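Read the single chain below, which is given as structure tokens and is the form predicted alone.
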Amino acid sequence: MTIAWRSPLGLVLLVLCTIAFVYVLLPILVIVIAPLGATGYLAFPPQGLTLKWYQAALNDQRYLTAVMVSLRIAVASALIACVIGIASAYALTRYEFPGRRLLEALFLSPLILPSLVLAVGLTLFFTRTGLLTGPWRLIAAHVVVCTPYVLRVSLPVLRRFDRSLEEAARNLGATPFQTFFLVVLPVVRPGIVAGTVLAFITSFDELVLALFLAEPGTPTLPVTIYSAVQLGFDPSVAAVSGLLIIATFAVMLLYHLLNALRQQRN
């Protein structure tokens, strides 16, 4: 079989894939590195080798809280919006309606309009009606923003899914629900996952909708580091960043090693 990078096309895509990765990796790895200097300021490469700037962000009580109101409001709008992006996409993809492409792109929409202008928005609703106090507002907020990733990564897992499996749980004397969790669930699965996933790491990263509708005494992480900037970067920001770089790295390292020992076993 010949190897395709021996080819002068094969030689320059490799090329250019390699400057992709580094290009993309190596902001990621400053990040990492930086905060290991001596001095009080960030340099690349470090000045010294401390770890004292970690230990730091890893005892600063602010940082620790709000991460746990920032994976608090992430599981709850990623659930919510995975039960409300499976839902509608099973309804799109399942019934034909008036108005179905029509209420799949208003679905959608969020994905394309401006956060500022979603932002106030919100802010204007839940400031006129009093619906929702607390950290329900942000949740709701996030909801609105992440049921679009889980309906778009649905929606085609769904439409490629084979509808026979269904009628045939249907003719054997499964009930809609029954055919649906233990026929179309299992399958789609992955998908269900992935939109999961996407719309938790979304609801974490959210600043705008942070800045606000967030409590001011229960920030989330990117409010806490947006408000550490404007005070004064020091490298412990940057080592906040760091760690959780390191914990996404770990995490996905734990995701793939047991994904490989779930493979040997089959």
Second form
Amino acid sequence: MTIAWRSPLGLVLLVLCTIAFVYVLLPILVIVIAPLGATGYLAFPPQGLTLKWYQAALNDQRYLTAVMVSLRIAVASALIACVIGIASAYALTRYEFPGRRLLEALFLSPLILPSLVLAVGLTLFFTRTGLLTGPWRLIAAHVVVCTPYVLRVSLPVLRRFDRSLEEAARNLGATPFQTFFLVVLPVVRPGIVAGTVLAFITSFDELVLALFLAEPGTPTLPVTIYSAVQLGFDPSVAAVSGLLIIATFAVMLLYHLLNALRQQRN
Amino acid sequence: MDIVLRQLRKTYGSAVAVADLSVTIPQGKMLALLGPSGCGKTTTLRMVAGFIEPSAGSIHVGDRDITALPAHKRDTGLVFQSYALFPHLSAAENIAFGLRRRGVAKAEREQRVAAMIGKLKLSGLADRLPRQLSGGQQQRVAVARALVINPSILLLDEPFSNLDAKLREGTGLELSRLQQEYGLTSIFVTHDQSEAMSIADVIAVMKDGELQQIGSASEIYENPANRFVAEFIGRANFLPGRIVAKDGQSLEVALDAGVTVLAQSAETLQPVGRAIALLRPEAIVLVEPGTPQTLTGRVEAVSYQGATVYIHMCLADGTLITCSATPEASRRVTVGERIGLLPVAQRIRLFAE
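Could the form predicted together with its partner chain be shown next, to go alongside the form predicted alone?
Everything in the complex follows now, all chains and molecules, and the chain you saw is the first one.
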């Protein structure tokens, strides 16, 4: 059904949509614009125009180190979550075994488990057992919360996957292993990429687990921003967030451009 | 290589999908597994391909027992109903897939793929992805992919069901020509009797997991083993009656419709008792009404099919009957007219009621 926007209902919808979009997008805009102000505190609309807060953020070694720490942890967590997620999604969709539904629910449960509970539990677990050291404790914790995202996305993709493709590959002489890597993975790749990106983002901006489990001395970006905010709200903190938003937009733009290019080539 | 299925059986719990099927397909012949859906034909094919493990029995190709072999070691070429082309690979890469798995060197691989592309009239389409091909082209890629590996046997799972009627016949003949050229022993699964009759050497009719009859198209059409086969293959008129006498191979039947005819039966029937007679449309000759030893029918409809014309008639007791005639003969027939129907004795088959 289409509604003409000139009709009364259309006008109401238009207003509602505008309000919703403004509500969602305005904070992002504020974060990007506010650090442009010259004042030593965050003001909106900004007074004066300067890039010094952005410069300060870029020059602050703490943030740069924290971004690298977060990137490393997010990449490692996303990749491990990707492998575990796909393997378990494959098993859950291909094999019928007792407790399959229970296992599926269990795999997805970190999505509904408060991260504070998980953080406390894992902290106790790691200090008691002394298992894992350095960044691996946080990575392990992030894998727990990231895997459900990969699983969530790959389960329906694998369920919809045409089984006869696997059979065709087997029939042509591919071992089960080759079948998985040469046929299943390439075909379901878009879904898996989406799940892995979700996992990456989840790990990258995760705060609670990082507060409890990050290596002392090398805090992740969310932890660094969090402590900076607690110490005093200097506009360079907002500039860091602004930079992240700009970087995200740049990546999205690049992705769409590449897609458009590829479609043109086909 | 010939294919031998020995006492092949598949059960799911208490449900029997295939019941002790024993069939031998001689080298170079094509067997059609024919039956309605759920008759076990696809299960049988999938057991031969190695996708389903038989509950009992064995499968032999040549002198090799392949029952326990995993699917990828069976060396069977399978054309899927949905074609199952790999969507991320081009037509040429799809065809080359099996050769790559067999470690065929690049030069030979490219040459064999190119030969297949030429043979199946796919030139110019080699670099297209499956979704950029029409249904008929996709089907030819699927056939090329199965043949290029020089499989020891060829399996076809309803390969024409997604093609339109006109394309179907041409593709069927093309496929049967290729199968003969390669001398491939084949199993062909279908629910379409005309498809089975036109391209298979031997037809196995199945129902509820059980083999009903196996034989050439003409054997099955002319001498069906039971009423199910008679009904499933070709058009059939069934007229109930009572067996009154037995004379050697022939049974004398008094049809309820009013005439007494001689009939043969593949079943062992008691010389006295109820039975049902099969009259194919061409086993009834149109004659002047009132001729002795004929039935009288009123013409309900005339259905012109080109080479044959089907005349649908209603008997005095309300039974509907269809007979075939040449277009010339059918021109003398008008709807509503009364006609005499003479059953041809040699063509009548009898079944238990």
